[in-house]
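So this first bit is one chain, no partners, the form predicted alone, shown in structure tokens.
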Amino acid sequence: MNYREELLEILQDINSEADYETCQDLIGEEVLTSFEMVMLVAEISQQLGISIPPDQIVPENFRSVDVICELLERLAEEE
């Protein structure tokens, strides 16, 4: 399943001023704060029904929309 559109909607709800489409380092460029990361993980769980285990909540898995989508697809397959 492609989670891109749903993920972009969630991200826009969290911070509508960020350019998620082109940013390649959401963490390094401080587009997502630690608080927003917590919100993102909670919203993904609530809206998409995908729980992200604590050991997967690392900067490498949240660098860009594409990387987050890959994580979601991988986790969805494991469930």
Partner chain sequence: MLLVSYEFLFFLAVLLALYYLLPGRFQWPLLLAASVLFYLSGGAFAIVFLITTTVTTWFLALRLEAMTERAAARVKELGLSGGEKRAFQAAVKQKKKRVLIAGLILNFGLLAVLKYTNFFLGNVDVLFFGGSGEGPYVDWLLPLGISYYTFQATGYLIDVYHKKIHAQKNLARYALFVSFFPQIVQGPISRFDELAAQLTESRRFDWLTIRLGLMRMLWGFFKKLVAADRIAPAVAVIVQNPDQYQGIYVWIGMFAYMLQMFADFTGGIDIVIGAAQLFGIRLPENFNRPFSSRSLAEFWRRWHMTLMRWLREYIFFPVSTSRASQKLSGAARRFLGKGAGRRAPLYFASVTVWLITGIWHGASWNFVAWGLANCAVLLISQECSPLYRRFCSRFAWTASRGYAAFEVARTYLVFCMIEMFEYYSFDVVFSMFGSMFFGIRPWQFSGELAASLGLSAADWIVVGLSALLMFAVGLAQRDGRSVRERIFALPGWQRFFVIYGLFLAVLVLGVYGQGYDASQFIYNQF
The other form holds:
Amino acid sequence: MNYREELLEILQDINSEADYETCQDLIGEEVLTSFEMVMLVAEISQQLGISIPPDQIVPENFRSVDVICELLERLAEEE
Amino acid sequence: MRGIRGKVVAAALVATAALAATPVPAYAWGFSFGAKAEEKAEESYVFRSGETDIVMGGDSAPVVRALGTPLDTFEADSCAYQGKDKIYSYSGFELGTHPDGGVDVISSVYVLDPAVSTPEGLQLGDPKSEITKLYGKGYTLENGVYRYVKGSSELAIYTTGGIVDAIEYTAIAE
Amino acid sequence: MRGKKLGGVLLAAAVAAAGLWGLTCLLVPKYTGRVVEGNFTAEYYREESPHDVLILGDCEAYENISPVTLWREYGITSYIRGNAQQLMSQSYYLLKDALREEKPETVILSISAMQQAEQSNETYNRMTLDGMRWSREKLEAILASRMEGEHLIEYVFPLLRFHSRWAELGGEDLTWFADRPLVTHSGYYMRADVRPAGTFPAERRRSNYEFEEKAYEYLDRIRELCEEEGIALILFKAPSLYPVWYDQWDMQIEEYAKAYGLAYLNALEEIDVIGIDFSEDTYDGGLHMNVYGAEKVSRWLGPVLQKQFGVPDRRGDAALSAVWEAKAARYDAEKQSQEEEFARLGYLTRFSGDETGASD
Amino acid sequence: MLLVSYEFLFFLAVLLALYYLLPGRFQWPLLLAASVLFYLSGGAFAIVFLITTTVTTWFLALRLEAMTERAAARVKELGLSGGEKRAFQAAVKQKKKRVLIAGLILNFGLLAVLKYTNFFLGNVDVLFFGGSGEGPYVDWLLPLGISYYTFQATGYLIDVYHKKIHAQKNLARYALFVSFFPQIVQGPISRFDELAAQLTESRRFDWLTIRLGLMRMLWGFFKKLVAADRIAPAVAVIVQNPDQYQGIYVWIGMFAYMLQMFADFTGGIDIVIGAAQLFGIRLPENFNRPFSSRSLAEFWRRWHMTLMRWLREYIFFPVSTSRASQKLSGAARRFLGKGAGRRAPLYFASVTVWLITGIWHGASWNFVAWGLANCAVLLISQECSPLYRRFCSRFAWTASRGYAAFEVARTYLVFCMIEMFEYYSFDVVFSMFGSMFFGIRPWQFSGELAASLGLSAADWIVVGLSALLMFAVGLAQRDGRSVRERIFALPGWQRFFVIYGLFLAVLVLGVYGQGYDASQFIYNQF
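Next up, the form predicted in complex with the partner chain in place of the form predicted alone?
Every chain and every other molecule in the complex is listed next, the one we just looked at coming first.
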């Protein structure tokens, strides 16, 4: 269950200009601010039904789109 | 186009909500008592001569001007010129000043004759009972001397044989 | 390589130390303007000859007795180890410090400091103790009179106390960078101007006239030290009309003197015998004697010291005479210049800060 | 014991000697003993609260760890899987949550009672005594550093709950983590995994780390004693008399206030981090050149970083993903559309965080207003960011250095204006805004009003030069290399004169000793 498309669509909706796809260090380069991270998490739980527990919301898990996908897949299995 | 309009509406909504939220506590600031606790320190004793209030520790210049020319002015340099204490004599009382940070502040008032009474109504020659009647029980007694402390000032009432024979206000340096 | 590096470090340390020492000399107050009382203690170490009489106390000691007059008219060699607001504890340690140098036959102790056991202004502590040579006595003196906010380290490194003077440096800080001028005459602070005594404010009542326990403690220690050293101790009260010297205080001193068989010379009760005229013999309206009053008091003390205490007349000693003639010459010169200036201006510019703007 | 005092320097020197003389295994117990001694010197009774927080969080963390291990063992033993396993784990999580909540309520309750009773009573006074001041009020002395160590200890407890770290079994080692003396006064708030291990490592004397630590402390003393304390009287005069000091003085007051706060807080933190570095212990940085920020959001990522990190990890994210905010988000989505639905948790979490930050800074409505004002500006700038990005992409000159400087100045101005909420009522703040821009009158440049600020020309020169030096050091740090390394890289003599010069500057120009009372750090009255 690859969530790449849905994820990109949500990110696009949050911020159409930002280039999320290629950037490998979303947090470091402050492309994804903590505010946008919260919005992303809220959207993911709304649209994909996966609720990301707070202890998982750490910079390492949101470094890039691929890493976020892995997180989603891992959380989905545990569901 | 719809997406943009939704965002602008949301932003406007948030702005008004946040702005409304800010003044409510701000107007309530009037009751912010975080700092209030400290302001509750009591004021000092005040001696009154005619219209002039003499507050212990207050600036002496306006008071001395208001009291008019004194009967006598006595100046005493402290050792090695570390500040000049002054004592002004007026009819019935003496006013002492002490330099503090470049300003002469009022350091003491000494009542000399029975005609002059304290704002609370105590006079030389009154019996001991008058003291507690006018100033209450909050005193310390030592060798017939009643001392009351209020704010940064002290009122000392000297008695001999149960009769008041000297009254002195002094400012207590913090 | 090791040696060179060590050399570098040592050199750097030396430069650092020299810098700190230089800054200290620059920033410590020089006390050569209106306020000179900070140089009294250090001047004692410049004396070349011993003294038969040592005088200790606060301004009642160093403003009311003239050692040059005692020498000139009685051949008595004396020195006043006095300072502004000098506490009893400080007098004790200054005496012990002096006893490392010499052994006087007689000590005159001014007892006006009994009324104040604790120091009131940190500046007085510094003026009294900074000039003292480093010794066990200085350390104990600092600890005995140290005030709330004072730290011992600020005495060891005066730069920590006086660093804030960087903004008020004056010409005197450079001219007197390393040494100091003589500002007293064997400890006597000369004032030749005159301000007659007027009326004084009413006497203030007190609830407690007992001298504090700490004051008595150091009076006892001075007495015991004099007994050990075989020195005759004389208690002395200067003829000062203000602040008032309460009878209750006087009684306590008389009882103490009687209890230990000490002489108590109270000039306040001998004003007419001494011949003091408060319209001419005081420079600050009756608080202290000027030079004329001090000489009168000395002429009153001289015979007492010689007759009752056998203080020798050393005017026959050639070496001593030479030393004291030089002192007398300097004394007369300053007295004459002050008299001349006072006659011309009606005040002494050096000591009149606020009126004419000559600041300290 | 104040950081700026002979006692602290003497305490540090003796401790340093002992630390490097003792064999390794005695080093961390020595630090613990020193920390307790340091705490007791600030008043004996307050240590009771420190002990309570330390013991409760230590004990509850062990309980949580035990519950987790037992649950895992049970799962393996019963061979549960799938739905059953998840139900069992959910039940255990529920029990663990209760233990965590108990720990949080106890510790934050303690902090609230000690710090905010007067605030609460004050409001009671308004409601029932008509604000006349007769109402009850208490004058408890706030235990030293309670706002800092409580956050640090509860952060540890939450990390153990989330299984990010393993609980520390040894109470003494944990106590050292909570009470390590340099950081107890005003932070930084460390995380357990980044500090605990360092504390108990044994170390040998290494002149380089000592030198770096001393240099950092010296720089801290310079900022605190030469800049912050010298400008303080002028700031106090202006801040307390907004009606007297209009126009140009609002600007002077603002710059002076920001200089004092920056120099005081970063200076204090430099002393703390430098002191820890003497023992080879690296504490997290609390500042990263805050006044080079080009937006308020960036400013709050560079100012008081450890507090903001704590709030983000333990309040912002949990609140934003809590069930309450999800419900809120669902409701908002239904009534106000998708946009609002996505933003609801963000706003809910932001307002919560900024209310807490505000009230943490001070127990009064001023600080609540200050917090919410920050929140409002941040949310508005977040909302407008798409418009702003489009604006930037359309105009090329926005990438120029001049524009960057404008943004830095704008952020500085916005931060200063929000700061005013801490001190003044709403209408006074507005009138000051007005007088800042329109109230500048020539007569305000008269000497008399300037002199009344209590600072002589020499003082202003010293403050100006020290501000320049701090600005230069800030610029020099831009390329990331620490200025101290650069100084130590200088050849012998130059290095000596730079360090000796700074030392003399603090010794001579510092505001300390007689005549100045050993001033408190602004930030250690928390």
